[in-house]
Structure formats: structure tokens, C-alpha cells
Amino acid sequence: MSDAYTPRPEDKFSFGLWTVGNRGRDPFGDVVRDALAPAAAVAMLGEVGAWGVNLHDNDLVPIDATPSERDRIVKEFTCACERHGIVVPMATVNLFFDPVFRDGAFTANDARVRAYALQKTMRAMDLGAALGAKIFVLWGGREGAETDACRRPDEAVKRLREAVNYLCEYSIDRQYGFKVALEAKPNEPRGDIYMATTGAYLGFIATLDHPEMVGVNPEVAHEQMAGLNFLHAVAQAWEAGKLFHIDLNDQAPGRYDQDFRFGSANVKAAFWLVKFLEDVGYQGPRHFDAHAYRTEDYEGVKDFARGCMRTYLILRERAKRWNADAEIQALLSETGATELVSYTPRHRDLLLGSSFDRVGLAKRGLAYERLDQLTMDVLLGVR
């Protein structure tokens, strides 16, 4: 049944094989749900009513497939897409499952890992691309470390920025046309990863070769898992122009990478998050990175899936209501929002010359305790 909650394929909600397809593992207990074929997953979002799906290469590939394998599976796979309507905005390469990988994959220390680490990423960008894939993400889930005596972390930011220039490069002769999205993490599964944070990502972004090509895939559980606040990472990507994707979950703060649902454990988190797209425009895929509890069964799992793109669309009727509010816009107005400033010698003088009652400066209420409060009216839906 249709409601004002019910997704459309403008609002480019994505999922990756990987979320809809966790089979429940964890690292205490087994499977709890059968093995999800790709085609069989693509059908699945097909009717929670996704827009795309997005894929590590060994979700769809396995490490060990043939040519003549691969060929087949990507050819099944892409008649699914398109009998179900499922697009493919997103690719990313799998570096953190498979042994090899223990040491890291660019930050490696042994030169032939990071080799093949970069011609199995070349090998995913190749796969993205022929799905049509125009966002390629880069996770560094193992380059890190659980003892800094295995190497100086210097040198694992220069190998790090010595591949992703090659990726570039890689991108630029084939003419993909791949916008390069970074993602950080603090911790899990190594003891720490090198880079960890969003903030991090955009301070390396400048220093690569091509850095108009790499921007940021933020994750909520991500940032939150160390206590950050993900709505000022976000933010801060964006205003560098580099938010070029992100992933929507939810997360106890301090707690492993839980993956919930979104909106399920932060709901006035995920408000924020959702106006704030909602209001700069934001014109990427809302891509779900998240696991539904190991509890369910399949049916479960498509409980999940239209719970976190229904979530995202009453937050963002919310966040409408919110900007519609008369006494929250008049609060705000009466907070003195002035526009930026630039330095000229005539506006100095002026500033030098001014006078400030700092007293009473200091003595005025500024009733963000009632904006709040209106929020949470507007949230728990008495507003």
C-alpha cells in the first residue's frame, strides 16, 4: 500500500549486496540465514522498493571465479538489474576478507600484497564500470595496525597515497569517468586504522595527484563509534565539495560497529543528518550500510530494508515541518545570524572603531533550550 512513506527512485536509496545479503555471523555465533544469491537479492530490493544496489567485487565475483565465471554471473546479474529496475551507482573492491590481507593491502609491508592488491582493485573498477557504476569507494579495513612496530605510519600514508594516485591514473586511462570516495573508520577489525576519520580523508585528499577526482563516503556508525558527531563530518565534507557519497546506519556511540537500522538508536542524530541533506541539496545515492538483526529471517530482512528508506522519508517530512515552523524560524531569526564578512581596509577600520556592550553580550538569553524542545515536539509529532 502506498503512503507518503513509500520510496521512489528519485530518492536514490541504495543498498549493498553485502547488507541485504549478511547471513547473521557474528563473531560469537554461525549463519543464521541461508546464502542470498546476488539475483536473488536484486529481487529482494526490488520490491522494498529500492533505486540501486552496490556491490564489493567478491559479492557478486567469487576471488577465485574464472573468466568464464565471472562472465556469466556479471551477465545473470545485469539481466536482474534491469528486470527488477535496480541501477548500479556504486562499486567498491574487497580488501579486508581473504587472508592475503592480514597485514593490510596498499599499507603491507611485503611489496607483492600491495601489488596485488592494486590489479585486484583495478580488476573491481573494471567490473563497476561495465555495471555502469559511477562512484567507485575505497575502505581501508586492514590498513592498520594492532602494534606500531610493524611500521612507521608515516610510510603507510605514503604507500596509501602512492596507490590511490595509481588508482587515478588506472581511472584516467581507461576513462572511466570513477569520482574516488574514501572511507574512514577508527577501529575494526584492526586494533586502529590509519585513517580515522572523515576529517583525516580530507586533509590526505590534497596531497594526492588527482585530488579533484577523491572525495568521502562517511558512515554513521563509523564516526560515532568514536564518539564524534557524524552531522559535523558530514557538513565539513560538504563544504569542501567532497561529499561524494554516504552510508546511513545507526551506532551506540563506543560500542563495535553495530550497523543498525537507520534512525533506530539516534533518532534526533539522524534528524539532523536527514535536513541537513535535505537542505544543501544533496544529489547523491542514500545508501543503507546496514544489517538487519541477526534475529530475522528473510522476511525480517525486508523489514529491515523498508524500515531504514521509511525512516529517512518521515525524518524528511519532519525536517519540512521543521523549516515551516513560525515560532522556530522567528527563534532563529532573533538569534542575530549575520552573513560573512571579508577583510578590507575600510571594513578594519570600521571593526577597530566599533563599540561592543560585552556585558550585555554576555547577560543574552539565546533560547536554543526552547528550540530544542520545539524540535523534539515536531519529532515526537505533538507539533
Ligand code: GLT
Contents of the next structure:
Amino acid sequence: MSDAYTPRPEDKFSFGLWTVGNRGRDPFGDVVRDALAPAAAVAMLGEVGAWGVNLHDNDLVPIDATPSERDRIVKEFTCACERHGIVVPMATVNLFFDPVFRDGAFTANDARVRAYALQKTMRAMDLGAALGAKIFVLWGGREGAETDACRRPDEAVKRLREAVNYLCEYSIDRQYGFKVALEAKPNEPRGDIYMATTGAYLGFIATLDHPEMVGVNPEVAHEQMAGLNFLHAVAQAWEAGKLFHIDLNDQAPGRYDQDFRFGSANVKAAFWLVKFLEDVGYQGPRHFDAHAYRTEDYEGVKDFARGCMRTYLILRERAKRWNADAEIQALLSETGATELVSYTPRHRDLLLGSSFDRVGLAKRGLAYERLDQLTMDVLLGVR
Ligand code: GLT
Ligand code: MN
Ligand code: MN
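Mind pulling up the form predicted together with the named molecule next to the form predicted on its own we just looked at?
Full complex below, order starting with the chain above.
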């Protein structure tokens, strides 16, 4: 039965193979679900109504596969995607699982490890391009330190720049047309990870050889782990033309990396986020980088995946209602039009000659309490 909250392909909902395939291992306990073969994951995504599947190289092709094994696996996977009407919008590379990356990949002190990381990434780009992906995510999960005795952090930045520049050249050389999306996280699995926030990456991108090819992939939980406002990070990325991809999930601030179902922990923050993405007309994939609770079997994993999409669609409908609400709009228009000023000698003289009712301005109530309660009423379904 379909309703207003049934996902459609144009919603561009995607999941990583590693998300629905997550087996529930955590630092204190072993796997609780059987392995889910990539073709089975694709079938599940088709069943729940998703549009896309994303993958790391080794989610699909084992790290030690021979070229002929790789070709067979890719062929089978492509067939599964066609059969279930699922596309591959994004690909990425696993530079964090294998022990070779225990000191980092692009920033590792050993030049052979750095070279291997580049080679592995170029091969992952080959794989992603073969599957039709146009976005390539780089998450530097091991690019960090437990002790800053290991290297100077500015050296790490230089190594990271060298690697991203190299990989952009590779994409150009092979005519892959990738948009590279850099994903920040403050810590976990390293004690501290370099480029802790989306804002740090936005600063870094401007220093690259091909800044136009590189943007960000902000993840809800990664900014919230640091106690930051995710929407603000996304808005800055969007305004800079750098929101190439987004990882939707949820997280209680200050905890471990929870990767909860989208909207399940901070529904109001999720509402502002969905409203923003819809208001500005974000056209990229809406990727859920989350996983089901460890208590679930694969029926529960489907509930998890359906829940991510359903919550997004409910919040989208609530955002439309908020935008159409006459009282909300009236309050907003009272609190300020956004007219941007620019510097001219005439404007300067006018401004310097103006007088302001400072005390009067500071006295006027802004009615944000009312505005926020109206928001709560919309969100809680009583308006
Ligand atoms: C890993 C991480 C995610 C990244 C993925 C891409 S892998 O699951 O926790 O945030 O987006 O490398
Ligand atoms: Mn992520
Ligand atoms: Mn995460």
C-alpha cells in the first residue's frame, strides 16, 4: 500500500552496502547477524523502495581477490542492480579496516603505506566508475593519532593534500568525471582524526589543485559527536557550492559513534535539516549512513531502512506545512528582511551619518518563543 510517505526513485534515497549489511559487531560483542551477500543487500533495498546503493571497494570485492574473481563479482552485482532497479551513485574506498592502515593511509608515516593507499584508491575509483558512480567519497577514518608524538599535524595536512591532488589527476586522466566528497569526523576509530569537522575540510579544499572537483560529505552524527550544529555545517557547505553528498543518520551528542536510524534521536534537528535540503533544492543523493540496532534480525534491518526513508518523508511534509503556515510566515516577516548591503562611498557616508535608536532596538521582543512553539505544534502534528 503506498501513501505520501512511500519512497520514490526521485527522492534519491540510498544506503551503503555496509549499512544494511552491518552485522552488529561492536567493541564489546561479536556479530549478531549472518553475512548479507551484496546481491541480497541489493534485493533488500529494492524491496524496501530505495533508489541507490553505495559501496566501499571491499564491501563488494574482497581485498585479496584476483582480477578474474573481481570481474565475476562485479558482473553479478551489476546484474543484481539491474534486476532490482537500483543504481550506484557513490563509491568509496576502505582505508581503515586492514591493519596496514593502523597508522593512517594517506597520512601514514611509512611512504609505502601511503603509496599502497593511493593504489588501492585508484582501483576503487576504477570499480566505482565501472558501476556508474559519479561521486567518490573519502573518509579518512585512520588519518589521525592517539599521540601527537607520531607526526606534526601540519605534515599530515600536506600529505592529505598531496593524495587528494593525485587522485583528482587520476580521475581527470581516466575521464571518470568524479566529484570527490571529503567526509569529516572528530574521533573514533582514532583518538583524534585530522580534519575533525566539515568546516576544516572546506578550508582545506580551497588549497587544492582542483578545488572545483572536491566538496564535502557531511554526516549528521559526526558533527553531533563534537557537540556541533549539523545544519550549520551543511548550510555553509551548500552556500559554498560544496555539498556534493550527505550522510544521514542520528546520534546522541557526546556518545560513541551510534549511527542510529535517521531522525530517531534528535527529531527537531532532523526537521530543520530536511527543511533546509528541501528549501534550497538539494539534488544529490540522500544517503543513510546508519545501521539497525544490534537487537535486530534482517526483518528488523528492513524496518530500520524503511524507517529512515519514512521519517525523512514525514519531515518533508511537515516542512511544507511550516512554510505554508500563515502565522509562522507573518512572524518571520516581522523579524527581518534579508537585504544585503555592499560597500560604496555613498553607502558608507549614509551609514556613518545615520542615528540608531539603540535602546529601542534592544527592547523589542522577537517572538522566537512563539515561532518555536508553532514549529513544535507543526512537528508534533497538532497544527
Ligand atoms: C564508515 C564510516 C562512515 C563513512 C563510510 C565511508 S565508512 O562506516 O563510519 O561514516 O561514511 O567510508
Ligand atoms: Mn559516513
Ligand atoms: Mn558514522
